[in-house]
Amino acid sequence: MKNISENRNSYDARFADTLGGEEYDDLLIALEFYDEFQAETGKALKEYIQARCSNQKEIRVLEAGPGTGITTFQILKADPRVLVVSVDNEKKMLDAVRNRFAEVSELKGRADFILSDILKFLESCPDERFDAFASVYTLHNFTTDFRKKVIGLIAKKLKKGGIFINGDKYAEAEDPHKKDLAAEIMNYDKFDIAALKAEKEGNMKRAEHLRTIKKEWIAHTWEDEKNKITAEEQNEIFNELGFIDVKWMRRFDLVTTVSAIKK
């Protein structure tokens, strides 16, 4: 199993410790690719900024669903000029991530966390306000119709030439998707291995916790199948909204990252 601190510089490691704690470590037990996957969004944003935003004093980025703030950090790390508006309707989660960012002095004042339903926020936001939209593991939670409305409004809020970046679950054709789904489910067996190790160390509470997490992640994965996004569906939405330069990036089992430019 990969060391969770591998390939992180000291600043990344310090920030991940601030945000993650045991919850973050638990996730990496099963999804060893998580850091690499998150980095894809930051990489896409950084390349876009270098190519198109060299003369701008500020680069405004909209994020949906900050979660623990790992994606928010990747967005901010892309360029020191980046300012993030991050929207979530879960007050407890948003308060926690807001407090975590307050602990990192270098990032103060660069992230604004808004408590709101994403659709309501987008409807109230001026058009062409943002240079970029970037999110990870959020849009797949929406129903198909709601997702299309949200992406349509995101397109209106992006400036011409702005970028849409989404790292998420995107289903391939049926047979490859079945293999990806099976691989993801198998990843959760690593929780059992970690639970046995905890038992040997006499930490029964930890072992029980890990087995509970396994059940929750498997249930969540199957629930996601009801509203899964296909790569074909996303391409159709881009085409309808007039996005160009669509780029699909590395795939990690069920997840991959896509970017497109607003024409």
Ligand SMILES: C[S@@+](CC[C@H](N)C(=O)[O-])C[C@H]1O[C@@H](n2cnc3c(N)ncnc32)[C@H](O)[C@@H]1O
Given for the second form:
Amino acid sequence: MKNISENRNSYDARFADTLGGEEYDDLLIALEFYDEFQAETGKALKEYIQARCSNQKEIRVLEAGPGTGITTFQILKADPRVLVVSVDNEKKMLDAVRNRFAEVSELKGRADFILSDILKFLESCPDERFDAFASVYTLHNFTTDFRKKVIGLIAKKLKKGGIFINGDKYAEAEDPHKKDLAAEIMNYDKFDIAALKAEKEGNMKRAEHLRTIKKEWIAHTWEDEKNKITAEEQNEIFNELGFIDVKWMRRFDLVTTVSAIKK
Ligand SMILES: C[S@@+](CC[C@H](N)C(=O)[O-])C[C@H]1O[C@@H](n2cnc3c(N)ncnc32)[C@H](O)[C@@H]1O
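Now the other one: the form predicted in complex with the ligand, given that the block above is the form predicted on its own.
Below is the whole assembly, all chains and molecules, this chain first.
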């Protein structure tokens, strides 16, 4: 298993500390690619800003579903001029993430965490408000219709030339998707190994926790299959909404990152 402090600069490490150890460690047990995958969104945003925003004093980014704030951190790290509006409908998540960010001086005042359903927020927001939309592991949770409505409104709220970036579950064609799905489910066996280790160390509570989250994550993975979106379907949505320059980035089992520019 990867050591979470490997390949981190001190800025990353400080943020990782504020993420609250166990929740973050759990993610890395099963999804060893988690950090690299999150970084893809930050990288895409950084490249866009460098190429297109050199004269701007501030860069406004909208994020759906900050959750722990790990993606929010990647968004803010992309450029010091970035200001992010992060919308989540879970009060508990938002309260925790606000506290986490308040502890890191470089992040203070740059993230506005808003408690709202993302669709409601988008409906109330002025058009062409944002330079970028960036999100990870959120849109796949939505039903197909809801997701289409959300992406349609995001297109309106982006400025012309703005960027849409989403790191998420995007299914490949049927056969490769089956392999990706099997690989993801196998990743969750790593929870059993970690549970055995915890048992040997006498930490029965942790062992039980790891076995419980294994079951929960497998159930969640199957649940996600009901509303899964393929990369091809996402390309069609981009086409319908007039997005151009669609770029698909690295795939890690079920997940990959896509960006597209609003014409
Ligand atoms: C899996 S987390 C993703 C967190 C983070 N981006 C990451 O990659 O770890 C998804 C987040 O989306 C939020 N969410 C789900 N449905 C939402 C909705 N309709 N409107 C706003 N936020 C929503 C959840 O509360 C959760 O915090």
